[in-house]
Amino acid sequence: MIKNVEHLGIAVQDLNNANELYRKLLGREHYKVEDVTSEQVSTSFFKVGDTKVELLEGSDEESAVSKYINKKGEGIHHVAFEVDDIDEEMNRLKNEGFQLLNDTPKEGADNKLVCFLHPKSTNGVLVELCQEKE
């Protein structure tokens, strides 16, 4: 079951400058960095009250988040939802006719197991569900 928003993904085309624009923004200082390979992004996370705000910048230009700026600019890219068990949460929403961009949990930032669901199944916004490593 999806507990709550766990953060806003916001592609950006310049992860230095989206850090201090946000740090501005925002009233404090990102409090992570980390390049996730898998997604060929270098990302900057922020903490808002109980969620997060994550910056996206693309590696590669074939990753998908250099992609999307292509194509639609900067801005927000997906929301994501935690949830307790996201083996047990992407087979509920396969089963309710999500149609999800991966078969099992990959390694994603923060130290969570991610998933993503296609926006042509979810009204145009690309979800992602977290879970925690253990």
The other form holds:
Amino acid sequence: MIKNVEHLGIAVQDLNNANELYRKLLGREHYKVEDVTSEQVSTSFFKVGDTKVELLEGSDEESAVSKYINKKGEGIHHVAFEVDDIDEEMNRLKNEGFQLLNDTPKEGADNKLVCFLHPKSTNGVLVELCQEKE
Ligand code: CMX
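Same protein, different condition: the form predicted on its own was shown, now please give the form predicted in complex with carboxymethyldethia coenzyme *A (CMX).
Time for the whole complex; same chain goes first.
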């Protein structure tokens, strides 16, 4: 079952500059920075109520985030929904006709197992399913 919006992913050109901007905007510090080498991104997380903002800077020109910025510019890159059981949700959504971008859950940032859905199958929004790792 999808429980809540776990975070919003925002693609940024420069993580240090964006960290400073979001520190001022949200009036608080980020609680972690993390390099996710498998996704070729450097990330930073801010807590905002029950959800989070994830800033994403591509660490390689060929990364999904760099390609997104080169094409569309900075902005909201994905919406992440938290799920109870990622295998069950992946199966359900596949049967509903959504295009899953990975066949099995993969390691994501912030201690999560994740799966992405292609934006072409979700009204132009890249959707991430995520489940807290035990
Ligand atoms: N949101 C909305 N649309 C997007 C998008 C995004 N984030 N990224 C790409 N697109 C659009 C492109 O603009 C393009 O649209 P048009 O055909 O209308 O021009 C289309 O998707 C391209 O699709 P594609 O040719 O299949 O693939 P791309 O090489 O552009 O890759 C995607 C797109 C979504 C398959 C790829 O970015 C991906 O696999 N993403 C999942 C992993 C990821 O994003 N990781 C980074 C975040 C990691 C983290 O959160 O820690």
